[in-house]
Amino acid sequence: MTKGTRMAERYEVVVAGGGVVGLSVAYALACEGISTAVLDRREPGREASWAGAGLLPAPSDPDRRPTHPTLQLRAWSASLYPEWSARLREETGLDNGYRRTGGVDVARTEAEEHALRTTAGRWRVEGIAHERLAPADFARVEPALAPGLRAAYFLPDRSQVRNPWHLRALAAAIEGRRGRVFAGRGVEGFATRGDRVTGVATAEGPIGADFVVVAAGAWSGGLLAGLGVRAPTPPVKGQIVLLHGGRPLLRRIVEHGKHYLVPREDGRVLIGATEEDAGFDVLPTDDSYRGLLDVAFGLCPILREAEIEATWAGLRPGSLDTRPYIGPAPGFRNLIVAAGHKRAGLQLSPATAELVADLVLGRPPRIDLASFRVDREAAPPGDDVFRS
């Protein structure tokens, strides 16, 4: 921690971290006319945001507002994605790959069927469109599904984006609105004066700011620790396999517990994902990707016809429980944390960004942030509402 000094380079907001959350925050602020700079130690978006499959949840009925704050965050993001995607394309000419492909959630065992039925009850409460399929209808919705599945639910509004395309569109839109996105220039520390952060330190020199947002994924906790702020963001390794069938082999997104198959229009299929406590190791392992293939082939045998094109891993940022951190850092008036989204960073990024914009502009947050406070009590086990 260093004492604040006058800095020649200055922005109203500096965002530490150029993943999907950091870029979304900067885009939301740029749309409000706020001068914003995004700093990333690597090429922006090349960590967990790049590694994911782009799976998005189905939107809720707008007249049935969920009571759970994380569900509210998810529902709001789902409703924002079509709007953001259209606006990004209009502003930049770039297609982020947003497609409403629909999805099928499946169960293979009696226990999985019971869990899926419970999940369907939540969909009903939230007003998420879904249909339990009769076995004779499995092939109507997704012909690639294996015979013998115990249950399948069709969600017609489930959608996806192409992560790299979305990240490029966000960065271009920020620059188009006179923001800055810096590659290879990470935040190394903070300048402070009393209960305010006055700027950040980088290898190329200091940058002043009225607000600083920490959205550095799994590295956020380490950055904040330098200020005495406790916000653990342990890395959760997730591995993915990319298949290429040469032709479309799946129509729909297929979800089975925490595994998913995400088809692209060009015949590729993403298979994910593992959850591993492996520190900051991002090397793919044979055992993990073979396990993913076993799941995929068991759900959709036709995928055996495809070739393995690539395997990779990313580090999702955990938190002290299953919820992200969104809100001011304890002890600082103008330091905001937007991190710890684990598997749901892409899903939750638009709503997270809008909430950060509320805080920067002094507006009442449109979702109660008490459940996302950095200094909250940990949520009870089993509070994870995501199946992506």
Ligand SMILES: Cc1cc2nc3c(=O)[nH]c(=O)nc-3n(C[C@H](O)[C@H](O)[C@H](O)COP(=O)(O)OP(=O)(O)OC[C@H]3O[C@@H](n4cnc5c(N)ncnc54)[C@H](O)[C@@H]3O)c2cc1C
Contents of the next structure:
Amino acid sequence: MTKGTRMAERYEVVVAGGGVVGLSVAYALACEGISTAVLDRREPGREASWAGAGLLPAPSDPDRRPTHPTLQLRAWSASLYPEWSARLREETGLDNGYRRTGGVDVARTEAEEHALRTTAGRWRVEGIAHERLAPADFARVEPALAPGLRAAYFLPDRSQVRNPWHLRALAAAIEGRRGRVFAGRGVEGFATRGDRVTGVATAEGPIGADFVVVAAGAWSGGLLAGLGVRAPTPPVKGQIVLLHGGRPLLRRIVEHGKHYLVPREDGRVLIGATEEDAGFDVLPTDDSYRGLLDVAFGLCPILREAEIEATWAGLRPGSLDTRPYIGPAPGFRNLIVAAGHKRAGLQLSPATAELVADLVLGRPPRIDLASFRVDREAAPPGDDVFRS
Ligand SMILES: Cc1cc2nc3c(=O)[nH]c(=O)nc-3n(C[C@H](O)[C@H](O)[C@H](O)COP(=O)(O)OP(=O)(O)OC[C@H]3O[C@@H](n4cnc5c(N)ncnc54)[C@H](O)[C@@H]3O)c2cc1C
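Having seen the form predicted on its own, the form predicted in complex with the named molecule:
All chains and molecules follow, beginning with the one already shown.
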């Protein structure tokens, strides 16, 4: 930690980490006219945010605001996506690939059917459009589904985004609004005075800031530990297989438990994803790749016709439970943590960004942040409302 360094370069806000969370935070701030710089130790948007599938949940009925902040975060973020996507396109000319593809959730066993029925009960309460399909209708909604599935629910509003396109559009929009996005400039430490950070240290010299936002994904915990702040962000490895069908073989997003198939309009299909505790290792493995193919071929046999184009892995940033951290770092008034979004960072990024903007601007946060505090008690197991 550097103390009392003089800093010539200065922004109102410095964001450490240029994944989808850091870039979204910087975009929300740039939209408020705040001078913001995003620093990434490598090329921004090449870690988890690039690796993710871009699956977005269906928004709930706007007239039925969920009661719990975790559900509010998900619902608000889902409703912001179409708005942000249109605005990004208008400002940059870039399409982020946001599409309302619709999705089908399927069950193969009695236990899975029971679990899906419970989930459908929650959709009903939240006002998320869904339809339990009669077996004769499975093929109407998704002709590629394997015969013999036990249950299927259609969610017409489930959507997707093309992660690399979205990240590119965010970076362009930030720069279009006079924000800065630095590649290859990592945050190495913080300058502090009492309970405030005054800036960050980088290999190219210090940068002053009124606020610093730590959005460094799975590396956030390590970065904050340097300040004595405990915010574990253990990496959760996820692998994906990308198929190319040459023509669209699948229409809808298909979900089966924690596995999913995401069709792109160009005939590609993403098969995801594993969930592994493998430290910071990002090498794809044969076992996982075969397991994902088995899942895909079992759900949609026509995918056997597709070519395997690529496999990759990324590191989801974990947290102490299933919720992200959104809020000030304990002991610091102007150091904000926006990290630990695990399986749901793409989907939760717009609302996370708007909440960070509330904190920076001194507005009451539009969602109660108690559930996302860095120093909260861990939520009980089974509280996992963020699926993807
Ligand atoms: C296989 C897979 C599938 C997924 N599918 C989905 C999905 O369908 N929907 C969904 O919502 N989510 C999905 N996720 C989760 C989602 O990708 C993550 O939650 C999200 O990308 C986290 O974003 P982030 O910005 O916090 O982290 P990252 O994208 O990891 O970004 C962190 C950035 O910080 C930078 N950094 C690290 N240390 C420093 C430092 N000291 N200084 C400066 N920069 C630093 C890194 O280089 C990186 O660019 C998936 C993840 C994986 C791996």
